[in-house]
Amino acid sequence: MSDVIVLGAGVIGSAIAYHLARDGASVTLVDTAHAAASKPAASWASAGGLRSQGRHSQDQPITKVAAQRWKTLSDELDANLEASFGGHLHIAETDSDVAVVESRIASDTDAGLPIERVTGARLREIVSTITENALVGAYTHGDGQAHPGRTARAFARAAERLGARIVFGQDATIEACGDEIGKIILADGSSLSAGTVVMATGAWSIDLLASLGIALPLRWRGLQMLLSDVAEQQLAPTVTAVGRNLSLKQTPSGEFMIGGRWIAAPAPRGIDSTCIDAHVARQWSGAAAILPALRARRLAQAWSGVEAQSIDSLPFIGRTDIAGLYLATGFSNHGFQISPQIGALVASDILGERQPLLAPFDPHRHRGAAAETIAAFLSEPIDC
C-alpha cells in the first residue's frame, strides 16, 4: 500500500508524484498510456510557454515562484527540458487594444511581476520582424518556453529515482467505499490502495468523477497546434496579441510553433480530437499577421490534444467530499508554467501542511451556481 496514488502522468501529475517522493512519501504514479505525456493528453499537445504575465490574480503568487524554479529545473531533474528564456511579449495593434495592454501591465506590476512597457525601437529590438502594426507591448524578460513532454517525463523519472512506483499502460478505475476512497482497479485485475488518491487525469477526470457521483463544471476540448518548417532563428520571446487567438514561438531547432485556444473536432469515439482545416488556416494566417516572416514558411505538421477546461478557467485543486480523493485537474490551457510549484504545493498540502495559495482552487467553489449557466458552459459550441 502506498501513501499516495497519483492518477495521470502529464506534467501536473508527474510533478506532484515527484514532489511527494522528494518529501518522503510512498508514491505510485499510474497512467493508461505507456509513457508520461502521451497522445492525446494536454501535456503532449501543449505549446510549452512559460508565461508569468497576464495570469489570473489567483495564479500570480504561484507563477512568481514557478518562474524562479524554471531557471534551475533542468539541473534539479537532471534532464534536458529544452528550456530557454527569451521572454514573453504581448502586443496591441490598435488604439483600442492599447488600454488592454496597459491594464495587464498595471495588474502585474501591482502583483510584483517584473513587466516592462515597450514601444517603438525597444519593441523592435525584442522582435525585429514583428508586424508594423504593433503599437505597445508588455514584456516579461524572464519568461520563455520548455518542452512539455520532456518535462513530464523528467518529473516521472525523477520520482522513480526517489522510489516512486510507476504503473503505465493500464486503464484504471476508482472504487469508492461509501464516502471514502477505496481501491484502484487496474485492467489486469490487480488493485492498488493508498490513503490518498490524486486525480490529475485532465480530460479523463470528467468520466472518472462521474463514476463517483461527482459533477463539476468541467468540460474537455480538443486544442490544435501547428508547426512550421525550419527557419533561421529570429524570434526569442513567445508572442501573444490582444484580440488574437495566438501563442507563437520559435523552437530551439528553428520551427515556429503556433498555438492558442484553437478548437479541434472531437473524434468519433473516446476522448480524442482531430484538427479542423478551417481553424488551421485561420490559426496560421493570424500568426503570419503578427510575424510576416511566416508567410515564407510552410506548414510542416498539425496535431491536436485534449484539455480539461473549468467554467472560470481556474483548476480544481484540493480535497473532495469523498475522503481520500484529491483533485488536481482543469488547468484550462495554462497549467504548464505553474506545474513545478503546483507539484510542490499539492505535495505539502497532502502531507499535512495546508497551503493557503491553493484555496482559490477549491473543487467545490461553484456549489450553488445557476444550473443554466453551467449547462451553457458545458454545451458551448465547438468554434473559435
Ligand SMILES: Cc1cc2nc3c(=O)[nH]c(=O)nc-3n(C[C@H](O)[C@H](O)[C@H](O)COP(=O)(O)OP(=O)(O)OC[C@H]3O[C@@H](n4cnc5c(N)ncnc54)[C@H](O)[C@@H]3O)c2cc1C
The other form holds:
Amino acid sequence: MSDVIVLGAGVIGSAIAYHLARDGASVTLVDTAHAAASKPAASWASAGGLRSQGRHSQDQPITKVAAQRWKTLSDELDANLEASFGGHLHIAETDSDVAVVESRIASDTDAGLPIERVTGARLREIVSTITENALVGAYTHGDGQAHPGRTARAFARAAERLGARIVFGQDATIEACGDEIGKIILADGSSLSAGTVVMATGAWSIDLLASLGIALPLRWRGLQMLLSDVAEQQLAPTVTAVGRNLSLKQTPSGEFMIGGRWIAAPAPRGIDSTCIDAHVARQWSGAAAILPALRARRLAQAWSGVEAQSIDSLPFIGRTDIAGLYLATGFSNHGFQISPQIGALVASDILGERQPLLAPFDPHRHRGAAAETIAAFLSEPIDC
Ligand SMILES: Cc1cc2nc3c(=O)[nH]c(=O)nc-3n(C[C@H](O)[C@H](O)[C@H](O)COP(=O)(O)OP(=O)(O)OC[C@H]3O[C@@H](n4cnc5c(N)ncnc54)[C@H](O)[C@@H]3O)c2cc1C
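Having looked at the form predicted on its own, could you now put up the form predicted in complex with the ligand?
Zooming out: every chain and molecule, the one shown earlier first.
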C-alpha cells in the first residue's frame, strides 16, 4: 500500500508524483497509456508556452514562482526539457486593441510582474518580422517555452528515481466505500490502495467523477495545433495578439508552432478528437497575418489533443466529499506553465501543510451556482 496513488501521468500528475516522492511519501503513478503524456492527452498535444502575463488573478501568484522554477527545472530533473526563455509578446493591431494591452500592462504591473510596454523600434527589435500593423506590445522578457511531453516524462522518471512505483498501460477505475475512497482497480484485475488517491486524469476525469456520483462544471474539448516546416531562427518570444485565437512560437529546431484554442472535432466515441480543415486554414492565416514570413512556409503537421475545461477556466484542486479522494484536474488550456508549482503545492497540501494558494481552486466552489448556467456551459455547441 502506498501513501498516495496518482492517477494520470500527464504533466500535472507526473509533477505531483515527483514532488510527493521528493517530500518522502511512497507514491504509485498510474496511467492508461504506456508512457507519460501520450496521445491524445493535453500534455502530449500542448503548445508548451510558458506565459506569466495576462493570467487569471487567482493563479498569478503560482505563475510567478513557476516562472522562476522553469529556469532551473532541466537541471533539477536532469533532463533536456527544451526550455528557452525568449520572452512573451502580446500585441495590439487597432486602437481598441491598444486599450486592452494597456489594461493588461496596468494590472500585471499592479500584481508585481515585470512587464514592458513596447512600440516602434523596440517592438521590432524583439520581433523584426512582426506585422506592420503591430502598434503596441506587452512584453515579459522571462517567459518562454518548453517541451510538454519531455517535461511530463522527466517528472515521471525523476519520481521513479526517488522510489515512486510506475504502473503504465493500465486503465484504472476507482471504488468508493460509502463516503471513503476504496480500491483502485486496474485493467488486469489487480488492485491498489492508498490513503490518498489523486485524480489527475485531465479530460478523462469527467467520467471517473461521474462513476463516483460527483458532478462538477467540467467539460472536455479537442484543441488543435499546427507546425510549419523548418525555417531560419527569427522568432525568440512566444506571441499572442488581442482579439485573435493565436499562440505562435518558433521551436528550437526552427518550426513555427501555431496554437490558440482552435477547436477540433470530437471523435464519435470515446475521448479523442480530429483537426477540422476549415479551422486549420483560419488558424494558419491568422498566424501569417501576425508573422508574414509564414506565407513562405508550408504546413508540415497538424494534431489535436483533449483538455478538461472548467466553467471559470480555473482548475479543481483539493479534497472532495469522498475522504481520501483529491482532485487536480480541469486546467483549462493553461496548465503547463504552472505544472511545477502545482506539483509542489499539491504535494505539501496532501502531506499536511495546507496551502492557501490552492484555496481559489476548491472543487466545491460552484456549489449553489445557477443550474442553468452550468447546463449552458456543459452543453455549449462545438463549432465544427
Ligand atoms: C493544444 C493545447 C495547447 C496548449 N498550450 C498550452 C500552453 O502553451 N501553455 C500552457 O501553460 N498550457 C497549455 N495547454 C494546457 C496544458 O497543456 C494542460 O493544461 C496540461 O497539459 C494538462 O495536463 P494534465 O496532466 O491535467 O492532463 P493530461 O495531459 O490530459 O493527462 C491526463 C492523463 O490521465 C491519463 N488517464 C486518463 N484516464 C485514466 C485512468 N482511468 N487511469 C489512469 N490514467 C488515466 C491519460 O492517459 C493522461 O495521460 C495546452 C493544451 C492543449 C490541449
